[in-house]
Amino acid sequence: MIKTAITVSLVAQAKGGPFVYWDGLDAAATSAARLGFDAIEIFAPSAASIDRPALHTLLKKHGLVVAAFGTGGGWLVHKWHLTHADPEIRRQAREFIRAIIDLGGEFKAPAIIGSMQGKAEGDVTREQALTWLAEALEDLGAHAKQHGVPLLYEALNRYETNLLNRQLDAAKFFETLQTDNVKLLCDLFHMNIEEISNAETLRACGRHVGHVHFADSNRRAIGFGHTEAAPVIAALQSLGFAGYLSGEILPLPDPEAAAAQTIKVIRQHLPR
């Protein structure tokens, strides 16, 4: 069964970005229960910055899991990635998502690498950037199974990365890979960026797709913006996906009405 959730950022950094809660992790469970959403997906500054048994008090508190924890804060903070120039700038983007993935292990939730992917620049190649990022989805994949969970990794579009832009380009760099840990996150944001059409791509990957970031073409909440929800939800059926439909998007007109919308849309295609 496809689930929900709902986005919540921690990071001050961030401010302005795409997710739709920024008011702590208490408002943001309870508007998100309210709604009827199954989930929160949550971006932190650090693995260390949650009170872990808090964060266990909450969820149980109001009927939630966590279904992402995110990594950029350690690229809005600190300005690390994995492939950067220097090897140890990559070594601390190595272990700040490690913690990550500790992190989200406790609550069954993957970590997500986005921005931490990095881009060719400088002396940098793309080969040996894309290298870099193979070792290093390697070694975080591998870790992140301990825990019996996936790791999500997020095409970015051409504004963002210069490394892989499109889906099935990614999907076929995990197929390349030792581990068979690593997932694709689809975000519908990029997607609409490079890819002629959301279904087919969907489609496409088949088995690779673990998490989609549900997402207008406008970055605003689905019904916001051109994109078409029904033959995205219709792609994911077809695969048998039960991950996350997970509303990373600006918020507005304001938060809780771009959650309302987010929750609207997609029941409106997947009733309870």
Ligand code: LER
Given for the second form:
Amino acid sequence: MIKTAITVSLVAQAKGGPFVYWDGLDAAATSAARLGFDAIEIFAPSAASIDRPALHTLLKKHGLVVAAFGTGGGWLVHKWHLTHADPEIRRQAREFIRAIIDLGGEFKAPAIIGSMQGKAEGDVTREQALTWLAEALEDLGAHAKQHGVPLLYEALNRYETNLLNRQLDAAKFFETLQTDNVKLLCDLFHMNIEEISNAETLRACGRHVGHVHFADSNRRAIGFGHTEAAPVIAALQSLGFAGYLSGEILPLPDPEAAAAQTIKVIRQHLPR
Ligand code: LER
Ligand code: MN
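Show the other one: the form predicted together with this ligand, since we just had the form predicted on its own.
The complete assembly is shown below, putting the previous chain first.
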């Protein structure tokens, strides 16, 4: 069964970014539950910033779970990433993500490596950066496995990284790892820039698909751009995908309307 989620950012530095709710976890959970989402996806400044007992209570109150925790706060707040030239910064990036994996484990939710993958720049060649990325995914993927959750890796478009921009390239990269616990986060916004066909790409990635950022071509809610939802959902169903369609989108025209549009389109294709 495909599940539904919507994003909330607790990171002030992410302002202007593709997250729906911005006014704290309480307000986000109240709105998400009222609209009928299964889960919230949380973008937090750090693992330590989350009040775990309060979050458990909030989720229980609203009948929600956490779909995933983003780790990009490590980049936005500290400018750390996994492929930085400085080994101390690479170490801090890895420990920042490890702490979020442990936080997620407590909620049975995976962590996402998006902007924390970094990019090859300066003296760091792409080959070197990919070697460091593989080492980090190996370590953190195995760490996530101890919690019984995958580690989600997001292939970003060419304007955000020069490492792996296409989903199938990332899936093939995973196959070179010892761990089988790294899964793809397929963000339709990035795919719209890099792939020939969203649906064909998802089918080709098969068992590697772990999570979907359900965004339209312009990063607004699905249906507010020119991406077709039906073939994407049909492809995911043909894979037996049982993860989340998560609305990681701009809060336009306002958070409530963007969230409502997301769930409306999902329910058109996946009636309860
Ligand atoms: C994060 O999920 C994402 O899609 C990135 O574009 C953020 O930099
Ligand atoms: Mn994304």
